[in-house]
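What follows is one chain in C-alpha cells, specifically the form predicted on its own.
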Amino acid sequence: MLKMRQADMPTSRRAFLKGAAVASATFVLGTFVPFGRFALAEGDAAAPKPVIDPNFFLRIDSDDTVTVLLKHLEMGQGVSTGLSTLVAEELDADWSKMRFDHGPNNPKVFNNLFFGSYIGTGGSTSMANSWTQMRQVGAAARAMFVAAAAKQWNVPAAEITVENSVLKHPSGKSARLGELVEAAMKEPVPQEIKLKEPKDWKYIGQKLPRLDTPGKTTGKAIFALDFRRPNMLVAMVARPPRFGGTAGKVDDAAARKIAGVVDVVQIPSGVAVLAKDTWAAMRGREALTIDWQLDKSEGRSSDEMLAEYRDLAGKPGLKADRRGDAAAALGNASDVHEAEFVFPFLAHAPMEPMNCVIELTKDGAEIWGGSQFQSIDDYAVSQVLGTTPDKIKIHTLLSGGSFGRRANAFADWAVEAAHIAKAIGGKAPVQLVWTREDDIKGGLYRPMVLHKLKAGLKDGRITGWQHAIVAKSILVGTPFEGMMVKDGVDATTVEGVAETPYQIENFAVDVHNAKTEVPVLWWRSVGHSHTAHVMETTMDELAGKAGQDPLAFRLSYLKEGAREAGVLKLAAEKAGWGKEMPAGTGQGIAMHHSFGSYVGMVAEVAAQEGGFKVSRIVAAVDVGIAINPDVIAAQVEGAIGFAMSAILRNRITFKDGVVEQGNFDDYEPTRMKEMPVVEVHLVTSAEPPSGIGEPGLPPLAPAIGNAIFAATGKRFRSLPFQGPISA
C-alpha cells in the first residue's frame, strides 16, 4: 500500500502519479466540489473555491478494501459510517469492503465547506457540508476505473457496469477494483461527474451497519486515550482551584520523590508533573504544594451570580430582535403572563476525558488526538512553539465524546500539551492526561443561563412578547466573534428566540453579556439547549390561559407548510396526541428548529412518590434526505439519554467560586433505568440532508415539563426539574 505523510505530497498530479508510480497498487483520489463557506449570518459573502490538491480522500487496495479519510472527526456520531455511505453510493462498492480512516490536517482538501477554508466538527454540519462532495468524490473514482477498464477491453465506457465492487461488460470481461488500481491511477480526474437519481440510490436511505461498531466491540480501536510513542512520559496538570488564578511559589521537592515521577514544569495554566506512568504523574500531582494567586480569580457563589444576572435582566439590553412594538402591545393585552427561566452551568462530561499525546520535531510537532477543530489546534499549538500551523501534523484519531469539549476557540488541552513538551526541551514524546475531575472541576461549560419574559394575551391570541436574556457569552473574545457576534450580541446565546418560526408580531428579545471568569463553551445543541424550553413551555403555558389544545395553539402560529408544523403533526399522530391518560399521567408536545433540522416530541410521564417517570418518548424528525435512518435514530435515542441527566439533577454550582461537583458521582449521567421508551419517526424528504448530532436534543426538556404540568398540574419552567411534584 501506498503510504505518503502530508508533506511529502507533490504538488500536482502529473508529479505525484510520476513520483509515486503505479506500482504502489493503491488507487489514490484527490478532488475537489467548488463550495462556498455556510452562512453563518444573512449577508455573509461566499468563500473562495477551494483548490484542487492531490491529497487522499480515499484509498483502493488490491483486495477490493475501500478505506475512506475522514474529514470530520469520528466521536461517536456516525460520521464515518454517513461519509462512507456516500463514497459507497457513487463509487458501486462492496458495503463490506468498507472502511475508514482520518484524513490529515490539510485545509486545502479537508476543510469543513461550510467552515471556509478551516478543518472542523461541530455545528451538526459533517454530513450537511459533505453531501455533494463525497458522493462526487466516490462517482469520479468509479469514472476513472470505468474508463481504465475500457481501455483494457477496448470497449465503450457506457456499457461497462459496476455492482458490488465488480466492473462486468456484456462481452462477459469482467474485474474486482482491486484488479483495477494500477490502471485507473493513470486516468485523470474527470472534470463534469453525473450523479445517481434518487430512484438509483442502493446505500443511501438504507440502515446499514456501521463501520465504527466492529473495532470498538472488539476492543481493536485505537482512541486518543490508548495510543502509546516509545519513551512517552505521561503530564498531569495541577490547576488554580478557582478559575482566573495562577500558581505563585511552587515546591515540588515532595513530588520529584515519588517514584516514577521524572520532571516538575510550571506552565501558563499550571504545574505539569511528568512521569513514567499515570499513576505516578497522579501521585506527584498529590504531593506538589502550590501558593495559588487567587486575587484576580472568580470568588462568588452560583447564587451571587445569579443575583447579578437578575439584576442585569431589569435594565435595557443589547437588541438581539425587534418586531413591531412589544411594549405597546403588551399594555393592550388583558392577561400579562410573566416567567422566569435559570438554567446552571453544565458540563460535558465526556466518558474519554481531554487527553493527547504530542512530540516535538526540528522545526514543529505531531500530536496524536481527538482534534475536532484541526484548523484552530495547529494554529494554537505553532503560536507555543514559535513556528507556523504547517509545520504541526495532527494524528486525529477516535475519541471518546465530546458534545462540544473537544471543539473549543483556545485548543486548551492542544495548548497545554504543547507548553509541556516545549518547556521539557522536547526531550520525550508526552501525553497529557486529564482526569474526570480535572474537566468537571476545570473545564469548559455550558454557560449559566437567565431568562425573564412577559407574554400578553387578548381574545385567545399574543399580543406581544418581551424577552431577556442573561448569560456570559460563548464567542466574545474568541476567534468566532467577527462571525457570529453582531453589535455586542452572540448569535449562540439568542439562537431559538430570536428569529423564532412563531408568527407573533410584536416580539422584542434584549441579551446581557455578563462578566465571569468561569470559561464557557458551546455545549450539545449550544443555545437552543436552553431557548427551546423557555419558547415551548411558554407557548404550552399561553395556550393554557388561552383555552386551546397546545398543538392547535403552535401550529396557528406557524407558516402554511412549514416544516415545524410536519414534525409537530407527525410526532402528535404517532403518540396518539390527545388520547384518554390514566390519572396521574400526562402528555406533553414540543418542537424545535435547529442546526437545519426540525424535531417535534410527545413525552409521555406518570406522576411517582417524590417525583416522576419519564415513560414514552414520541420523536418526529425532518432532516431532509436520510442517509442512515439508523444513525439518525441512534443520534435522537442519544441525545434524550445525554439530556435526561440534565433535566433530573445535573448542574454546576460554585461555592466561594470553587466547582462543587467532581465526578460521576455528583455528575451522574442517566442510568438504564431512567431510559424511556424512544421512538423516531422520519419525515420523508426531498431536501439535502442536514445535522442530527444536536437536534434531539432541545425538545425534550419543554416535552417532559408539559407532560409533568398535564399530569399533575406542577409547573417546572428551570432546570433540572427538581422539587415536590404530586398527583
Given for the second form:
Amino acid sequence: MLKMRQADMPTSRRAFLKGAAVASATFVLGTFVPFGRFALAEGDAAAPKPVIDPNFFLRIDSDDTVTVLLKHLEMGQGVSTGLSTLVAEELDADWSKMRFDHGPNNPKVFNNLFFGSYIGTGGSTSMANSWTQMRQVGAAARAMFVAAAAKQWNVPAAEITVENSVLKHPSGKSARLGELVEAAMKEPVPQEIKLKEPKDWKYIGQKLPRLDTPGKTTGKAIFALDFRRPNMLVAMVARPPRFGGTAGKVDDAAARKIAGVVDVVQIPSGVAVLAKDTWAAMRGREALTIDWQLDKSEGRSSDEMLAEYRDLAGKPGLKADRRGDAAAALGNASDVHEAEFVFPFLAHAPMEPMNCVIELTKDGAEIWGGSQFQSIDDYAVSQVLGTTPDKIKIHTLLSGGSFGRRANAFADWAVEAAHIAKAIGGKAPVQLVWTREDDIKGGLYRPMVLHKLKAGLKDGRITGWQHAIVAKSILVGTPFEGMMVKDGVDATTVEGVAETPYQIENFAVDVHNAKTEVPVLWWRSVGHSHTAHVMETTMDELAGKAGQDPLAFRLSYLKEGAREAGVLKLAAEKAGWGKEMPAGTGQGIAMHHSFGSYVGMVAEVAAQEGGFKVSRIVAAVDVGIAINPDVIAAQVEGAIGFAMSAILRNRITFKDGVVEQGNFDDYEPTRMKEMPVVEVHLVTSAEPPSGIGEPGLPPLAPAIGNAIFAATGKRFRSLPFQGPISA
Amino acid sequence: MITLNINGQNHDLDVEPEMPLLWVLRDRLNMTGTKFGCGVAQCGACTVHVDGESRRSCSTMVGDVVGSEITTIEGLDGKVAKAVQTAWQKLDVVQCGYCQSGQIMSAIALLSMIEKPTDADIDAGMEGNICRCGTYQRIRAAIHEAAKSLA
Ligand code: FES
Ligand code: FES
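Having seen the form predicted on its own, could you now give me the structure of the form predicted together with its partner chain?
Up next: the whole complex, starting with the chain shown before.
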C-alpha cells in the first residue's frame, strides 16, 4: 500500500481511479449539503459510499513513516493532526512516525461525506464526516498488515498484536510496518471492519503533538504563496474601486516601462500586470491608468444602505420561523422590550492573502493553492478554460488561514488566475498575488446585518418574540442556493435565531434579502456570528427586566438535560459565576449551539480609561468525543482571538461605494495585549464528534457585552462595541 | 550590484537599492520562510533580524542594509533561538502558522534583550506581530517557557 500513489497502483486500482476521474460536465449541487445540520447522515441513501481503501489515503515507507493524504485543507484548524489521529489509532502506528500531505482533487475518494460527492472543507464538518471513515482506513490497513504477517509467519492472524508500528506474535516473531509494506499491499482490503472499543483508545482523547508544528516553527512549511515554478511570472490585478464596476480604456504605457514588467492583460475582474517578481508587479500596477466604468456599481455609503435596511425591517418579510402567535402574545405583555442591533461588513483578512500558482497544460491546468472547495475550484477553472474539471489538477497546499474566505462559490482567486493564464496563452506559469489592500477592499465580506426585535414580558416570563433580520443573502444566486435556500429564506442568514433552543411559545422570525453589489460570504461561524449575539444579549436584557439571574433565566427556557444547559452550567461553575466582583468589573454569560457543538462562556471585564479590558474568558465546550482536547482548546482560544477584533473595532464601511479601509492600520486585528486569558473546559461525552473551528466564536461578543453591562450598566448592542463607558 | 550578508553568506544581487528586503528574500533568493502579510510594517509577518534587532523586511530597502548582518528564520542559530523554537513546539503554539516565523523572530529579539520578560514586556515586545488565528495566549506562554529554559 501504501507507499504508492496513483501512478504506481496495481492495474485494477489504477483502472478504478481512471474511472473516478471522469467528472460530469455539469455542476449540479443537488446533493451538496455544506453544513452540519443539513448533513447527510452516514448510511443516508444520497450519500456516496465512503472509500476506505488505504491505498488511496496512506503511504507507508520502509522506514515506517506513515503519510496520511488529507481530504481536508489544513488552514490552522489542526485537521492534519485530527485525521491522522484517527488513522494512527486504528493502525496502532507510532505517532512520531505520522506525517501528512493533502490528497489530490479526486472527488470519488476525497469527498466530504457531508457534501455528497464533492471535496470541500467547511462548516466545521471535517472531523465529523471523517470520524468513521478514517478510523476504518486505519483499521483496514492494520488488518492487511496482520494478514500479511500471518502468512509469512504461518500463524493465525488472531494471535498477532500491533503496537507502535510493530507487529508481534507470542512465538517471538516481530516485524515493523515498514518491513511488511510490500506483502501487506497484496492483501485484499477487508470488507468487514471492526473498530476499537472506546476503552481501548490510545490516541483519541489524548493531547498528541500537532503534526504541522515542526515545519511551521522553522520556516520550512510551504504555503501556497511560497510555491515556485520555473519561469513563473507574478501577476497583480487592478480591480474597480467600487463593486460592480468594470475596466474601460487602459493606458499601460508607463507600467510596461517598469523594469521587470512583462505583460499587461485585461481580464473580467480588472487589469492584470505580469512581472518577473512581486515588487515589479506591484509597481507596474501602480503605474496603470484605467478608465473605470462605474455606472452599474454600488455607489452608496454605509449609512444609506443601513437606512434602507431599517426601512425593510419595518415591513413584513419572508417567514423564517413561526411558533404560536407572537403578535397576539406581545399584545398581552405587561412590558415590551425593543432592540436594534447593527453588524458591519467584515473582511476575513487571513494572514496569507489570496494567491495561487497556475500552469496551463495541453488540455487543462495545474493549480497550486490553498484550495478549500476543490470541487468548486476545479469546476470554475474548467469553465474559464473550456474544459472539464477532471483536466484541472489541484495541488492543495497549506494555507495561512481562511475563516471562510478561500471557500466560495465563485472560486474568485482560482478563476482570476485562470483568466490571466489564458490571456497570456499559457506562455508561463502564473502566480497570482493579492496584497493586503486587495484583500481588505476585495469584498466577499461577512454581510452587514440589521436585527430588530420586540419581546414581551409578563410575570417574569417571555410572552412572545417578534424578530426581523435584514441582510444580503450569502447563498441566493450561487450553486448552493438549491440546497440551503428555502422559499427565499437563506438558512445562513437566520441560523441561530430561527432554531433557537429556547422554548419560547410565541416566536416569529422574518427575513429580508437586501440587494447590493457588495459580494458577501460566510465568515467564521457564518450567521451565528451575529445571531448568537442578538439572542444572548436579549436573553440577558430580559433576565434583567424579569429580575432574574441570567443563568437561571436561560436554564428555565431549556429542556431538561439539554446539551446547551450542560455547557452553561459547566462554564458558570468553572468561572465562579455570581462571585463578588470588584467595583468596575463584571461577569457576563452566554451560550450558543452551532455546527453540532455547544459552547458556553463566562467573560470577565473591567472598565478602563477609554473603554474596557477583557481579562478572562472561561469556556465550556461540548463537541461530543474530544479527539484531541488540546487542538480543541486551541481552536477556542483562536476563535476568541479572532473575534475580539470584531468586538473591539473592525468594520468595513463604504463612502460613496468605496471601501474606506485598506490595511491592518485601519482594519486592525486583535493584538497581543488585548488577548484575554482563556480557559477551556470540555464536557465529557460519548456522542460522535462535532466540529470546533467555528463554534468558539458566537458566544464571545454577548458574554463580553453582558459583562460590560454588569460592570458598568452600559449596554452595547451593535458591534463593534464602541462609545463611552463610565463605570 | 548590491551585496547582502544573509545568514552568514554574502549574496551579490542585481537589484535596485529601493527594493524591499522582503521581496529580495522571497523572490530572488527563494527564502520563503519570511512572510508577506501587509507590506506596510503593520503585522510583523516579515520580521527578520538586522544586526540582531527586529526589522520589518517589507519596509526595509535593501540599499539600507548593505554591510549589515541579516538573519532570517532559515538561518536561526544559537541558544535563544533554540529555546524559543523548542518552547513553540512544546506548547503547540501554531495554527495556520503563517505569522509564526515573524513571531519567533520577534520573540528571539525580545529574549535577547530581556532575559526574563514580564507580561507587560511581552505585550510591548510582541505588539507589532499580528496573529490572525489568535494564538497569543500560547505565544505568551511559550516566551515565558523559553525564558525559564534559558535561566
Ligand atoms: S509584511 Fe511586513 S509588517 Fe506586515
Ligand atoms: S498562526 Fe495563523 S496567523 Fe498566526
